[in-house]
Each structure stands twice: as structure tokens, then as C-alpha cells.
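One chain comes next, on its own, written as C-alpha cells: the form predicted alone.
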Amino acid sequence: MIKYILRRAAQSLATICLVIFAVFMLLRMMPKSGYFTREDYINMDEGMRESYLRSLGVLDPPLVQFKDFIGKLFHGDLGRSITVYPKTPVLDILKEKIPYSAAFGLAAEILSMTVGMAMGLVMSREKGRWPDRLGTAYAVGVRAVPSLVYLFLIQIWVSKQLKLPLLYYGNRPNSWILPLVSMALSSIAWYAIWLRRFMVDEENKEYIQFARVKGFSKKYITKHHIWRNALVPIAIGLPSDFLLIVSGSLVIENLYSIPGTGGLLVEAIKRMDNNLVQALVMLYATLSVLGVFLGDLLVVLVDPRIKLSGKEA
């Protein structure tokens, strides 16, 4: 177990730094223009220009750049916003930002799982009748309409109905249902369908039947074989799911002007502010792999009899 926990560390460790390195490379032919402001580059000729990239090291040979960015990321230095939050370190913007982000990400995934595994167990219940067909229809619904879609009309129609603001507002708690309901409708939509069919494929499978012919209840049944075996697959997408919700959602937070870090990744790559698009690509790109690499050791808690040793890991 430890073995592996260890080997599947250094491989995420290993695919997060190339992760980096790709991006930095990637941001480093991006056109030079990212790294001024629009009135800079208007007021600066040539000459002044060259000599202001000179001084960010930009113009240096792109090894010699990510080796002093490395440096500088060891010591908490993520670089200064350009264009965006002019001169601000990308450090302090990100500590503002993320708190948004991550509570409206973290009431999502709550709701979701909620919603999502209550939708799922009344679906396998009821396999064949209307609750089963009206719950896959909302995940077909919801999986197969493009999501720009359903989220536009929320925003307009549901919100002239209920009569709740169009944006997010701070010190309006109704401002913020619309966003939190629209973040979570597709995860809601991934728990329902996937637990009800996880859960109808252990229904069928030789044990239960055997449990049954023991005499066991239907109750005891569900509770303590169906439910625990379904949760397990669903377990690896746990903390992905989690992670990337929390980290904010790229067109939610744009559409409800909520002051998170999806929204900021949007507004960086529109105005071409690259130490920022390079700090919140590497963000998410890091928060992906660490979900995948904590799915793996979840499902280990969830199920005790997978054993991550040996032969069988």
C-alpha cells in the first residue's frame, strides 16, 4: 500500500511539473505585446519596448527563463499581472479570488452529491416506472444540451419568474442561487445516472441473488452490499469532480459576474495577460491531477478489500 502510494505520487508529481513546463513553453510564443499594457505599448517606441522585455527576462533563451521561474516559484513569486490587475502580484489576486470560487464550488458539490444520489437511488428503485424514466430524461437533458444553452435560459427566464437578480451581488443571499443551481445541475445529472446504473448492475449480479435466498431484507440488502459496492467507481471521480468544481466554474462565473477564478481566467486570456493565464492554467492543470491521484486512494477507504500491493496494484 505504501509502495504504492508513494509510485503514484511521483507520477502525478512528475506530470504536474511537465504539465508546467509545457505551459510555460507554450506562453513563451505568445506574442510579446501580453506583457505590456495597452497604453505602454502605445507610448513606447522599439527601443524602449526591447529594453522593458530585456529587464522581465523575457528575451532571455527559454530555458534560462523557466529555470528562474522555478526559482522564483519555490519562494511563493508567481509574477505580476500585466494587463488585468496592472503590477499586482498574481499571488495576492489569487488569494482574493479563490475564496469565491471555492465556496460556491464546494455548496455546488454538496448540493450535487445530495440531489445526484437521492435522484439515483429513487431511479434504481423504481427501475422502469416514471420516476426512472423522468430522472434519465433530465441526465439525457442535461448531458446532450449544449450547456450555454440551459444556463442562458436559468439566467433570464428563471430569474424573471422567480423574480431573483441576474447577477451575482455580495450582500444579496437570493443573487446567489441561480449560480450555485446552474454549477450543479451537471454533476446532479452524473450521480443520478451513474448511481442508478451501478446500483441496477449489482442488483443483478449472483451474490445478491444468493443473499436473497438467505432470507436477508430487501433494506439490509441495498444497504449494506448494493449501496457500498456502487459508491466504489463513483468514489475515483470524487475528488476530480470536487477539485475542479471548487477551482470555479470558466462560464458561470463569467455569465453571473461572479469575482472567482473561472471568470479571471476568462477575462486573463481576453486581454492576453499571460503571467495570469500561466499561474490559473497551471492551477487547474495541478488541481486535475491531484484529483485523480486522490480518486485512486479513495477508492482503497471506500472498499477495503481492494488492496494496492504487490501484484494487484
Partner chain sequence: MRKMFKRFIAVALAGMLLASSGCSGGAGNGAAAYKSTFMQTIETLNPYLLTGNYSFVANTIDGLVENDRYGQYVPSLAQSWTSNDDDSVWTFKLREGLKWVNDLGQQTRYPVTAHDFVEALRYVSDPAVGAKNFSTIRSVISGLSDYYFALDDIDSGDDTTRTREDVYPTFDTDVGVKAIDDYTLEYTLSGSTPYFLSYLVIELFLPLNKAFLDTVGESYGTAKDKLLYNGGYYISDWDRDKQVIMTQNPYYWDKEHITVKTLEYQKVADEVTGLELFQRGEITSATLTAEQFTALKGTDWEKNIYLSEKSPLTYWFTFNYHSDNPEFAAMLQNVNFRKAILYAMDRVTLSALWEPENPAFFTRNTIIPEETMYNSKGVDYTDQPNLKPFKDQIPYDPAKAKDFMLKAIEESVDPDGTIRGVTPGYVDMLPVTDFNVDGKLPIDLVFVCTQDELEIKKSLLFREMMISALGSENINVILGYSVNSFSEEVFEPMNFDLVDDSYSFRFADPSANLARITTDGSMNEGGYDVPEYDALVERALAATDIDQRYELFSEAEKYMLENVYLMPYLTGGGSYNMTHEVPFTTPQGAFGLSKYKMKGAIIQDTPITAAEYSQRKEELEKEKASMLG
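This one's a predicted model, so the numbers in the text were calculated from it and none came from an experiment. Numbering follows the first chain given and starts at 1. Basically, rigid core = biggest C-alpha set you can superpose within 1.5 Å across the two forms. First, how it differs from the form predicted in complex with its partner chain.
- A displacement of less than 2 angstroms separates the C-alpha positions of residue 164 between these two forms, with the rigid core held in common.
- The rigid-core alignment places the CA of residue 261 less than 2 Å apart between these two forms.
- Taking 2 Å as the criterion, residue 72 counts as shifted between these two forms: its C-alpha moves by at least this amount when the rigid core is aligned.
Okay, that is the form predicted alone; can I get the form predicted in complex with its partner chain now?
Shown below: the chain alone.
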């Protein structure tokens, strides 16, 4: 087990390093004019453009830049943003923005897990009856209707009906409700529909029928056999879901003016803010790799039959 963990950790580290290097070099291969907005570009002459690029530090050879980057990285310095928030330390930006996205993401994740799983349980138990149909209708509805339609309707219309604020305000808890619910809506459906499906799947397997024949109560079977086995495919994605909440929600943060990280990476790439892109890619890559790794470990905990290394099996 320890050996397995060490090997996986080494693999993960190699993956992350590769991603960082690739992204770093790709950014430097982009045309230089991308560092300018349209207005900047037409308002500067050739000499000014050149010296502006030099002030951004993007005219040095890429490998020299990479060496600087790594050197600084070991001192915990991610550099400064160059175009999105000129000269602001990237670390400061992340420190300001991540808490918003993490708080909303975490709350939304917990909300959708509890509500979604409860829904899934009820639906599988009431299979074919109205609670199941209602749940399915919800899931299909949420997934089929373009999310912008209902998200926008919630923001403008529901907020008016319930007299809730239109935007997020840190000091007004009632303004947290709508963005939170909006974030959870579609993942509630996800949890509900998959849990229902896995449970129904398990229910029809022979070992369950055998348990039933043995005379175990329905409740006992559900709790000790079906539930646990149905959870395995869901558990594998949980760590990633939780870790990646720091990447924020593009649409909802934008709608409710939540100053989180949603859209930050897109904006940074668009404006070619190398340092910001690097930091974000590094962060997200690390968390993704870690998420997959933890997912594997979690599955072992949920289902003891699964072994991670060949030898033990």
C-alpha cells in the first residue's frame, strides 16, 4: 500500500511538472500582439510596444524565463500578474479570490450531495411511482433546459418574488441563498439520477435476490448491500469534486457578482497573463491529479474487496 502510494505520488509529480512546462512554453509561443488590448495596440507606436513588452518581461528567451520562474517558485513566489491585474502578486489575487469560490463551492457540493442522494434513495425505493417520476422529470428538466434560462430566471424573477437581493453581498446572508441554490440545481439532479440508477442496478443482482430469499429485511439489504455497492462509482469522483471547487463557477459568479475564481483562467488566457495562467494551471493540475489519487484511495475504503496493488490481490 505504502509502495503504491509512493509510486503514484511520483507519477503524479511527473505529470504536474510536464503540464507546467508545456503550458509555460505554449504561452511563450503565442504571438506577442496578444499582450495588448485593441485600444492599447492602436494607441502605441512600434517603439512603445516593444518597450512595454520588455517591461512585462516577455522578451527574454523562454528557457531563461522558465529558469526564473522555477527559481522564484522555490521561494514561494508565483510572480506578479502582468495584464489582468498589472503588477499585483499572483498569490495575493488567489488569496483574495479562492475563499469566495471555495465557500460557495463547498456549500453547494454539500447541499447537492445531501439533497441529491436523499432524492436518489427515495426514487429507487419508490421506483415507477410518482416520487420517482417527479424526480426524473426534475433531472431531465434541469439537464435539458439550457442552464442560462433558469439561472437568469432565478436571478431576475425569483429574487423579485421572494424579495431577495439581486447580487451577492458578503454582509447579507439572504443574498447567498439564490447563488447557492443555482449552483446546486444541476448537481442535485446528477447525484439523484446516478444513485437511483446504481441502486436499481444492484437491486436486480443475484446476490440481493439471494439475500432476500434468506429472509433479510428490505431495510437491512438496502443499507448493508445495495447502498454500499451503489456508492462505489459515485465515491471515485468525490475528492475531485471537492478539490476543484476552488476553480469557481463561471456563470453564477458572474451573474451574482461573486468575486471568486470563476472565469479567471479564461480571462488570464485571453489577456495572455502568463504568470496568472501558470499559477492557476499549476493549482488546478495539482488538485486534479490529487483528486484522482484520493478517489482511488476512497474506493478502497468504501469497498474492501478492491485492492490497489497486484501483489496483495
